[in-house]
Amino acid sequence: MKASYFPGCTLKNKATHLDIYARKCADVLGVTLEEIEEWQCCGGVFTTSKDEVATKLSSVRALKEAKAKNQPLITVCSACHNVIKQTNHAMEDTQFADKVNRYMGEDAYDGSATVYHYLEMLRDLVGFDKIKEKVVNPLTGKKIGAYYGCLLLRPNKVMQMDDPENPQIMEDFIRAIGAEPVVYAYRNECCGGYIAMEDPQSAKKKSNRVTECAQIAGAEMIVTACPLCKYNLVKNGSELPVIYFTELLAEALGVKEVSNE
């Protein structure tokens, strides 16, 4: 199976090893992800104003090329995941997506291309039960507590991946890899991300609630899948290590390179 994908800039610049997992761990499972070409910034957060259109011209570009090859869209970041799936469902609106096509001056797109984030993929596509069967080194004893934050989640109507109440994707993920997961009560509550340079004690406030919640209900580690989050949660003094998703699969599959850890 061949999908398109966009890897989003943290992973091409901050936090490379995270995308050279996701690519190793497709190919295992049977995915070819093929980059898209020339693509840029999803635009970082999702204006919505229907009068702004610039910032969500990037993505748009991304959307069409993976409509014209006939592929899904697959994201790994969950912030350019948000910013891509509400800008597809923007372009679902004829008046919008008008302006949009207009002022790109190519041939118009209507909103129509399919969006999945890399835990989708590995649901919706792949199968949970086909990943436990190629996992060669099972994470057997870890308690691992899931942090999904808000940018999966919500808005539900248009992102439309899990109940945003009580989420299940990433605790099925880790059973997956054969960890045990452990549910808590803030993990889909924001880290406090978007206000650090505003207010850095409030986001810090919001990433020790997340994280020594984890630690009470039995959490060993926290997996997430925002760079973002990983950033603030350790930035914020997590005592429990904070792992990106990607990097636990291929721990599980047995492509993580010791150099990289």
The other form holds:
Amino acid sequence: MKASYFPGCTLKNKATHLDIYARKCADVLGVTLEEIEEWQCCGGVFTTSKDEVATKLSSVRALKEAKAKNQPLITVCSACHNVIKQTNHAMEDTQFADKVNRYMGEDAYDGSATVYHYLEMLRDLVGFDKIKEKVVNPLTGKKIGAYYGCLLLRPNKVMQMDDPENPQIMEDFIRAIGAEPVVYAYRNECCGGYIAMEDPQSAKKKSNRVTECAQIAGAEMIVTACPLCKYNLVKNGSELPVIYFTELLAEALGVKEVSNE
Amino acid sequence: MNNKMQNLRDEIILRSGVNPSKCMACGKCSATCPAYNEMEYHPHQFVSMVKSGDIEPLLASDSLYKCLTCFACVDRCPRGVEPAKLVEAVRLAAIRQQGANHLKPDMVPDMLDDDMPQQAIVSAFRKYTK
Ligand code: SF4
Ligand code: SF4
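Same protein, different form: I have the form predicted alone, so give me the form predicted together with its partner chain.
Following is the full complex, with the preceding chain placed first.
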């Protein structure tokens, strides 16, 4: 299966592991990821305002290219996913789309591409059962707390990934690679990552709540899809290691050396 | 409400797509807001103050920059009011004024550290500057 792939700015820089292992694992799972040509940064935050046109253009260009190739668009970073998926939804509004399409050259775009987060690709396009079959190095006995944060799940009306108050997709992923999911209260609450520059104290309070809660529930590590969550949790003193989900997948599929963490 | 405020109120409502009259003042948005303690005006107050046109205090408040854009208030409001969209619309009204950018490029170097992801920087610019 072929799919379009939007890596985003952080995966090319501070979060290269998130990207490299996403690609390696896709190879093993029979998905060919074709990187969007000349993609541009999504901007990191979706602007909900109906008169914010320029801030949507980079996402629309990526969506339009995927649509032209008739491929699903795969994202890995939680923020890229949130921005691109919300932009796609915004483009279903014809009045708004008209404004954006003035910048889009000949072919208008209408919000009809399909966007999958890599986790959704694993669940819906590959299948967790198939992943289980491909696991050569099951992470047996590892107790892992999934950290969803806010961007993957909300607003649920648009994101439609999972039940936003009791999500399962990351726990199912953790089971598929042979480990044991640890459910804890703050797994779908915000770590304050967006405010890390503006108000580091506020970000610290939010992120400590998440990591302490995971620790009390018995997790040995936290898994995330978001470079900003990882940065924020680690910087503010998480006693648990915070690992990208693609790294764990790569370990289980035997395309990464086993870490000692 | 004077004319200027009336216009601003209408603009904010139009841009955000939020209808503050749907709010039943239950306070759930503020109860679930992780930035509650840092905010002078809380999400439910953004809704009621935009509704009544009392927008000037909001424009001048640091609360605009304390919202985490986590969409918890959006998903958990039982009336579908979506308060975060109002917070953003008021913030845009503030930073779109001449010279009113909340984050200026020369402030950034002091905020950086070696591990900070690009995502933190582009997001801050998107939220705090025009
Ligand atoms: S989006 Fe902003 S106002 Fe709404 S709950 Fe999150 S931090 Fe609070
Ligand atoms: S949760 Fe909704 S209905 Fe309740 S106070 Fe907030 S905006 Fe109003």
